[in-house]
Every structure is written in C-alpha cells, then in structure tokens.
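The data below hold one chain only, encoded as structure tokens and taken in the form predicted on its own.
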Amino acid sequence: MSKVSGKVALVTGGGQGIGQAIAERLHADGFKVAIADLNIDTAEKVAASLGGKAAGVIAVQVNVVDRDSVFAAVERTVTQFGGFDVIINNAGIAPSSPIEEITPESIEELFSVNFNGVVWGTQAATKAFRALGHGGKIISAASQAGHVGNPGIALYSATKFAVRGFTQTAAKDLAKYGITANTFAPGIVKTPLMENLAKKVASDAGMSEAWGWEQFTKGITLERLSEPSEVAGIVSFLAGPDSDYITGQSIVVDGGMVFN
C-alpha cells in the first residue's frame, strides 16, 4: 500500500495474535498507534517493542465491553496524537459453543465482546472523526465464520455475522460524513485464541488436539493455516488510501475456503 504520514489509528485487541501483527503493520505503514487492550502489560510490551511514544506508538488499556471504556480509549488517543483517522475493531473471544450447551449467560459474553465492542468502537470513532472535522475509516473484525456457520462455534459465527451486517448498515448511515465502515474476515490463523479453541473442541470431543485442529484447517484450499501477517495486510489496505472508494464491504482472507 501506499505509505501513509501523520495519520492515527486505533486497534483494540493490540496486544496479541492479529491484533499485534495489525498495529506492527500499521505502524510500519507510517501510521501512529495506538494499542488498546485489555491486558495492559501485553498492549505495553507491544508498544515498547515499536519504539514506544517516541516512535509514535502508545499502549491504552480498554474493555470494549464497556462503552464508556471505549470512548475513553479513543479521547485518548486523540489527545495524545492530536488527531484520528481509523479504528480498527480487533478484539474478540472464540470459546466454543454446542448448540445444546448455549446459555443466555454464553450470549451475553460472546455478544458483549465481539458486537457490543464494535458498535461501541464505531459510534466513538464516528464522535471523534466528526468533532475533527473530516471522515474517517472503520474497519471490524468479521470471520471466515461469519460467512459460513462453523460447526461447534454456533455464538461465535452469529456475532460475526452481526458485525458484518451491522457494517453494512454503519457504512450507509455513515457516508454522509466521510466515513467508510468495512471487515476483515479471517479464516483460521496461527493465535493463541485459535489454539485454544482447536484444544477446546478436541478436549469436548474426546480426540487429539491434532483432530481439533483438522476440523478447522480441512478444506482450505491453499493447504496451510494463515500467519497474523497476512490478515494484517489487508488491515493495512483497509486503512490506507487504495481502499478509498471501498465501503460496506467484507473482505474475505481465509486461504480459499469461502468463495463469493
């Protein structure tokens, strides 16, 4: 993409698996950073690791359950960088969840992270890009999973499925500011996330976590899991300007295993 200067983002989910690998991107692409995590140890680690404030880059500690939380992160980061341009709605759980084991408590959980998070994200973006005085770009985390149901991942899909039409809607409502709203919908990567839901499955199944993993990396086309890396390239694209003229739109990156 092309390199970007003076330009700030926001990546909840930052101090681990994708999310670690979209805020080094980014910064990499010329971008100030912020990361936003709720484990503020990893969210600084990742910062100092990019050269910390000095080098453009600052950790903010952020439950995207809590919507004040959010805003907050996003206040932030305006006043440490003097600006904003993208939020990059990252965080996100994937516990397993057996159609006959779904709770109203299991909803509540998958729903307040995974939704409730990038709604909340989208609405502080939406404030800070307004009182700025120009547009701005969203960007949430789909999945492969919120193309295609996923066996075994019943809640899990259904959010994804939610933040995908949720952005549609947002990048209709929200064009009359400038604002474009898309996703990012990964297939099956190499994160800790990942490998305890490969562990989860197998463990509840009685089989190897070898098989667990199986039934999460059959049928990729391309024959191999995807690295945090590839799925922050397409990040990258979202948030520069190749990706202008680009909204209400889900980007599929999951080694061919859904194809529109």
Ligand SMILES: NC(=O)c1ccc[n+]([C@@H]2O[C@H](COP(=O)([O-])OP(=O)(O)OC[C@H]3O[C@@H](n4cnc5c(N)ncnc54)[C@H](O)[C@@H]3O)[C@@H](O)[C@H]2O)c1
The other form holds:
Amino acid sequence: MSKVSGKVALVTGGGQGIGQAIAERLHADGFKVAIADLNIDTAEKVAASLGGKAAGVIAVQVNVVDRDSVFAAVERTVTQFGGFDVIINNAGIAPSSPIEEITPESIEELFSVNFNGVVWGTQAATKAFRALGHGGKIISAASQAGHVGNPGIALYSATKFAVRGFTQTAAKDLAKYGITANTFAPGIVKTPLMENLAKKVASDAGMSEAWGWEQFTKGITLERLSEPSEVAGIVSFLAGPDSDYITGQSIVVDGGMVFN
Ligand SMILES: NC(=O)c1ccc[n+]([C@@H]2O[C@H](COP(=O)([O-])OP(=O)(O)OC[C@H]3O[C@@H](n4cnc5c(N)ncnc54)[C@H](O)[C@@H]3O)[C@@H](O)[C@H]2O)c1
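Next block, the form predicted together with this ligand, ref. the form predicted on its own:
Complete assembly follows, chain above in first position.
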C-alpha cells in the first residue's frame, strides 16, 4: 500500500494479538498511532518497541466498556498528535457460551466489550472527525463467526453479527460527513484470545489442547491458521486511500471458511 503520511489512527486492544499487529502495520504505513488498551503495560511495551512518541506512537489506557473512557482516549490522541483520521475498534473478548449456560451477566459481559465498545468508538471518532472538519474511517472487528453462527460461542457470534449490523447503518448515516464504516472478519488467528478459547473447549471436553485447536482448524480451505499480520494487511487496506469507495462492508480474511 502507498505510504499514508502523517495521518492519525487509534487502535483499541492494541497491546497484543491482532491489535498489536494492526498498530505495527499502520505505523509502517506512515500513520501516527495511539495504542489504546485496558492493559496499559502491554500498550506501553508495544509503543516503546515502535519508538514511542518521537516515532509517532503513544500508549493510552482505555476501557471500551466505558463510553467516557473511549471519548477521553480519542480526545487525548487528538491533543497529542493534532489530528484524527482512523479508529480501529478492535478490542474484544471471546469466552465460550454454551446455550444452556447463558445468563444476563454473560450477555452483558460480552456485549459491553464487543458491541458497546464499537458503538462508543464510532461515536467518539465521529465527534473528533466533525470537530476537525473532515471525514474519516471507522474500522471494527467482526469475525467469520459474525457471518456464520459458530458452535459453542453463541454470544460471541451474536456480538459480531451485531457489529456488522451497526456498521451497515453507521455507513449509511455517517456518509454525509465523509465517514466510511467497515468491518474486518478474521478466521482463526494465532493470538492469546484464540489460545484461551481452544484450551477451554478442550478442557470442557476432557481432550488435549491439540484437539481443541483442531476443532477450530477443521474447514479452513487454506489448511492453516492465520497470522495476526494477515489480518493487519486487510486493516491497512481499509485504513488507506485504496478503500475510499468501500463502506458498510465486512471483509472476510479467514483462509476460506466462509463463502459469501
Ligand atoms: N483471534 C482470532 O482468531 C479472532 C478471530 C476473529 C475475530 N477476532 C477479533 O479480533 C479482535 C482482537 O482479537 P485478538 O485475538 O487479538 O484478542 P486478544 O485477547 O489477543 O487481544 C485483545 C486485546 O484487547 C484488550 N481488551 C480487552 N478488553 C478490553 C476493554 N474492555 N477495553 C480495552 N481493551 C480491552 C486486551 O487487553 C487485549 O490487549 C477481537 O475483537 C476478536 O473478537 C479474533
């Protein structure tokens, strides 16, 4: 992709996994990057590894569940870098949720991070773009499980379907401000989130960790797991000028699990 000189992006959940890979890729693309995470230690570590403030990278603590916290993180990014162009609503959690074990609390827990966090990020970014007098790009994490219901993770799948639905309306409602909204939909990516899920599914079934991973790798056309950098490549495209005519879409990057 062409270098994006000096534009500003904020990545939630940027302290590890896919978010870290996105932060690294956007920085390489020429963005100034705010790495926003609940875990400020990992966010600071990633920021330092990319050269810190001098290299156009800051760490910001955020809890995406908390609307005020998300607005504060975006405002801090604008103050530090003097602009704001792209938000990546990437933070998410993925506990398993067998249908008969779902409770009001588990619904609240999953939706507050995976869905509400996207809503607050979309609002905060829209406010910043409009105050700065230009458009921008809103990019949120969906999943292949937000295209097809996945066994054992009903709530997670539901949050990701919700993110796609919200994004379609955001695209229509915010186009008049020059704002596009899209999602990326990864498959099975080698990250701490996926590792924890594979281990949990295996221990629930009394099977080995390798068996747990196999439950998720069956049916991947390319017959391998995804690297976080492969998801970051799609986010780079969605954050850059080559995707200016794309809005309201969910780009599946899953090695061929879901065929639309
Ligand atoms: N790993 C996969 O296979 C996969 C597949 C499809 C979609 N996704 C989605 O991609 C996104 C990133 O997943 P990952 O695998 O890198 O996860 P991960 O668990 O490795 O990293 C998630 C990051 O989000 C942060 N976070 C969690 N809750 C937060 C909160 N309330 N506020 C701010 N930060 C918070 C964590 O501290 C962590 O740094 C998620 O939305 C996930 O649902 C992942």
